[in-house]
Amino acid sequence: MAEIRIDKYLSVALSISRNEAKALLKGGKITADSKVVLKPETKVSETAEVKCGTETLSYKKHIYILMNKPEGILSASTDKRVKTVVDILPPHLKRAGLFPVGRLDKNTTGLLIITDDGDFGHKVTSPKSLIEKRYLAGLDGEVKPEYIELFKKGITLADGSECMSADLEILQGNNAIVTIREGKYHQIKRMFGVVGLGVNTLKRLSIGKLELPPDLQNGQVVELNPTQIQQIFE
């Protein structure tokens, strides 16, 4: 069973700094399996019963958060000029090392995963994984039926780069659902640009079989469980 320093355990479990964790330890407020722990370097099992006073704590090596990203928020961990998706997380979910898995443009909304698991993030965003990502696009003109075959064959962008096969479903009112299996820079906007259409709105609906909950409002988040995480790769 893996062991971890108690100051790191407290930092993660309570969303506090290591110095704050050391202060709690020095004050004799922390117990592990009913024994008072004073030294920050003391190691405990990830499954140990750790308490801060009478509160029982739980340790999660990594956290996986689904956000309905609102418009105007930057998909980044930190930025000195504008708010980021990490900035707007509720305090109880914040911890060191959080980052968005794949970026959504500042004005793109919808499903975004935030985590501190680098291996997971790489697996989701790697083109080799071929994970489908569905978007609802609002266009500034008619989406013609012949575009379906163009997208399926793979659009060649203006700079000469080639896109993988994508699925296009035409909806009413100059709207369409686009499914891609990669993540080039501004890919969907550039794909529609090839056929002379501008993208007015863009919302990500799903990653793999993990869908954006219909009742999750802009800016709201839910913590993902193992079953939901696995849906991404199904």
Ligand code: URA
Second form
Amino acid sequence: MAEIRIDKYLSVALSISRNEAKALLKGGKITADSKVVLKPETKVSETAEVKCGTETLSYKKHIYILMNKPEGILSASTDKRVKTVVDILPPHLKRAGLFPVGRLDKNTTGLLIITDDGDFGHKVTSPKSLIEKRYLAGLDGEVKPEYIELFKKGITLADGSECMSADLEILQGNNAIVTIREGKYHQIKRMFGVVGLGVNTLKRLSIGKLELPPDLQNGQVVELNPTQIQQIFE
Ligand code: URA
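Given the form predicted on its own, state the structure of the form predicted together with this ligand.
To see the whole picture, the full complex is given below, headed by that same chain.
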């Protein structure tokens, strides 16, 4: 099992400098497997239970969290007025630098990834990535079969901007599944707006091959493992 100096562990886990970690150790609040650790050179196992006071820490360079985003919560790191997806994370997953990868509207629900890995975030949201994003949309009128071809050809939005080819699957009861390969502002709502339909509900079902787990309730989260992270790019 890999062992690391406690000051390095703390600087990674808490995104602080080694000097800040040393100061924290001096304060006597750090424990490893229930024993107080004071010396910065003390080695601990990567899997040791390290705590700062009552908060359990985690030694990982980056964290990747999948959330089933609830309605009414903002896709942002912080906001003065409204609760954000980072605010509602369970305490054991909170750390510095967390942000949502791409944005879902306040009233959109479903699959949202939250991470502190900027390079990863950029790779997923880059227009060059062409990663497929699937949404379930509830519309305020009939989704006509001729829209399939329109979406396939690429819709021109009201402001003249061109969308890439999108897939439209019509479901019963004014519902549809839309697959897009880019992420323009309010894209799905604006695409349906062009054919005169309003979007009542919108839920993201997948990004690449990574699916929203069907049993994950609104607001619940799971940490992604490397295999699941890879599915985003498949
Ligand atoms: N398209 C939208 O209109 N809203 C979202 O939240 C995501 C895609």
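Computed from a prediction, not measured in an experiment: that's the story for all the values here. Rigid core: the largest C-alpha set superposing within 1.5 Å between the two forms. Numbering follows the first chain given and starts at 1.
In the core-superposed comparison between these two forms, the C-alpha atom of S17 has shifted by at least 2 angstroms.
Relative to the superposed core, K51 shifts its CA atom by 2 Å or more between these two forms. Treated as two rigid parts, the chain shows its smaller part rotated by 61° relative to the larger one between these two forms, based on C-alpha superpositions.
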